[in-house]
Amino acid sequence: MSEQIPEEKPKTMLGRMRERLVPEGLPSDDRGRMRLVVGNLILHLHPTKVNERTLKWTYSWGLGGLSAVLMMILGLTGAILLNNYTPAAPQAYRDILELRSNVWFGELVRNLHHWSANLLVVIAVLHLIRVFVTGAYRPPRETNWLIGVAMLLLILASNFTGYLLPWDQLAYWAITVGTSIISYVPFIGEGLTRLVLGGPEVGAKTLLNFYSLHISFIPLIIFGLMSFHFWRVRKDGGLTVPKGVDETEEVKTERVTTIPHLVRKEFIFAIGWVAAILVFSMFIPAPLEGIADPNISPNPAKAPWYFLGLQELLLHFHPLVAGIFLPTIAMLGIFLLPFFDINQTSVGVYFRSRRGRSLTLLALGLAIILTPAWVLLDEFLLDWSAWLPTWSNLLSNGLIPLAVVALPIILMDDWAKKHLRADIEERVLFIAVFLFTAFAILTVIGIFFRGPGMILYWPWAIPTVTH
């Protein structure tokens, strides 16, 4: 009787890729079980295979992955900070001076968080701003993107709290003057600003508590919200297929296998910006200025770079609308974006249409100018409050110039909607592209154009202040 012979059953891609990935004799080598698993944990955060389409940097630019390049950095550079670090004033600032000093790579390592910190924020808003110009926002991708604004929040909590602890005058005063917008919430503000503070002010409780908060519970948020992040990518298909802005329908492309197609594109892409970013941090060290001094004021006393539109704000409407009420609407809308613009047909084209693309240029140019010249009028012509001396704060200096600003807005979207016959995604990304445009303007103006007195002023020119 002759032995039968059991029927091989079918390769699953997994072991397919498994056999790419370690050859035939080599399970039992070390190198082997290495390969075998870093591949498993490629294949767990990226599909097996990805469309074509998706390859190319021109659609995604690499921003997700660069992000948690960043991430990894932070992580690694922040714990080797960790060991050199005590959080209580003053010692938190004697510390830093001992690591720039005495600790070997300790001002490149510090240097390295630093602007990985910084860049991070800048990289993290780019990656939300091009998933809403190509429209991958909406179903079933909704989730990732509530996600990602979350995570966008923590950054910049975690970049806040980070900010305090070399415990200089430029972290002191930044960090003050970026608590007090905390105070202007209604019924809870003052309560709210002592629980963040620890205390009536920024002091060595304050420290403590923004220490915490940086090393523990906000990174390890990010982390698990980032582990999510990738998960939801795979299981919602991976990226978008990219568009052009005459296809109405998703264009069947070959697909191709992660490894190693896309992996090797992120490896390169990785050791690149690694590289750049090394090379960064050894020629331009972290700012750091005299010992914190609450008895000397900074003049100017401005928040972090990423707060000053928001800083811009409150010196042109009432503490109330520009700290409160502006920023509580424009995180909803935000949020619950993927509810209302659930267009399908777009999704992968980059800003919608040809009127799209002609709209967000417009956009673009009408916030270039209107926003300055909003600033100016305001800063040299416009005065609510004489103009309107019996009538309540809140009215002259808040609603009235709030419903003036938003007047032109709502007009722009109705000549879009009659004039150009926009449908709803492209007035959303007109409306969109404009706002964040003139929040970025703002910017710009407080940190290269407020001067002493937080007055206007030529950055090149020596600004003079009337006492």
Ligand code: HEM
Given for the second form:
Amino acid sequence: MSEQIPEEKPKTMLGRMRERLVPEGLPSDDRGRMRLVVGNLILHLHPTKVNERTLKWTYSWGLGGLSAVLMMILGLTGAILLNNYTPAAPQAYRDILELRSNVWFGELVRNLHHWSANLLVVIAVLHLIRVFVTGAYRPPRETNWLIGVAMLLLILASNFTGYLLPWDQLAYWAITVGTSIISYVPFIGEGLTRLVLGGPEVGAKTLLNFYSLHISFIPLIIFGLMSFHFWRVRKDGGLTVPKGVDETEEVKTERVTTIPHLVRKEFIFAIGWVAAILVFSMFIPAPLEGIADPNISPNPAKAPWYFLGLQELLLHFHPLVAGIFLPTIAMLGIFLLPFFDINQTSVGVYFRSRRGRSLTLLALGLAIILTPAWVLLDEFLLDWSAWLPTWSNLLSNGLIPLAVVALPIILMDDWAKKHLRADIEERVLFIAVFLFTAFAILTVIGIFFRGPGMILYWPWAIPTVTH
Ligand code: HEM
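Same protein, different state: after the form predicted on its own, show the form predicted together with the named molecule.
And the full complex, kicking off with our chain again.
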């Protein structure tokens, strides 16, 4: 009897190629191989194992991951928006109108892009705060801190350049006010403003400049830095390990595999956020006013919301102090932080110590009381230039009020050191929380409590007028 040979299935060309390409030992079915590829990709981003404690939501709050999710949404929606946009005035504005009414899901894509961009500013700042209050910027993570600060500045630049693109009144005047701050840079201010605007004022060239920065240069650098940032988190041994306030020794904890423990959490978190942003964007449209008109300025004319703290400072101090000196000092302080605050024992402890926690609460309370009090005092009572008419404006309106504001901060620091025996890291925390909260309050005042003529007002009392 002749032996029956099992009939071989006729192979397609694809099947034969697959057989040749898949090395022995790899899963032969498609699902198995897909799993392997995805797993490999994940393990390029993450280490194979992570410390169990770092998986706690209440430590990192997933803020870095959420920033990454938002960057992905921005990249995707931005690429779609590109197809329906011409960077020329007034066509740019017409394109946005067209996008909203005649392009399939055009309005939704625009809303998604708009809200994600604004949320990214908030989330990246919260991520920075989390890293700061847990001391996670200290060596060996100082490089990642510096990369993070650079990314935050680029996120602001990306938001700012994108703000102009709809070419409506809101965009035109916010960018006009925002860029006016550049002109205060000593010696090169005028030239620098012309360079950024492509002329003496916001116009067609500014739109083209901002467009090219917004769609190529800035996102390219951000995505490049993001990859480096992720790689550094891995290289620095993963996230800092959270510690209780009384745990002074090195914590020994379990390590668990990244797949599935971390990846499952990240996946649920990302899906949840994408769904929330999607629903929000379905119901809340991104603002769009009438077409940009250089002859009609809204009153008040305000910079984009994230620069309103700075605009508020400009109402109280000489432009050189508010627009140049204070931002430079703040940036220097943030950049240099990991080089003078290097205590390792409190890394991973929220607010450093018990005393640190009390000082944080105190700084919050003081900033909430003192900042509005200063704004009111300066608005209605203090008149330095009238009191010191012969003094230069930089002194009477800049350095003197600055000294008056700096004095209580120096006294508070001295009091924390002498009476509470706060060490250097607790004092850094105390002052930073105070200054940051004060700036956040100035931003809120700038957004909600400045009306026509930039006078203080109740937002529900006077409507915005144009002239
Ligand atoms: C596009 C913006 C950013 C993205 C996508 C991003 C992403 C991430 C991710 C995924 C992590 C690990 C998980 C976590 O801590 O949530 C991380 C950690 C870290 N990030 Fe960022 N980040 C961004 C901006 C920043 C900023 C603005 C800073 C600070 C200036 C910063 C400094 C750090 C540091 C020092 C770590 C390590 C924290 C630790 O070990 O506890 N990052 N970042």
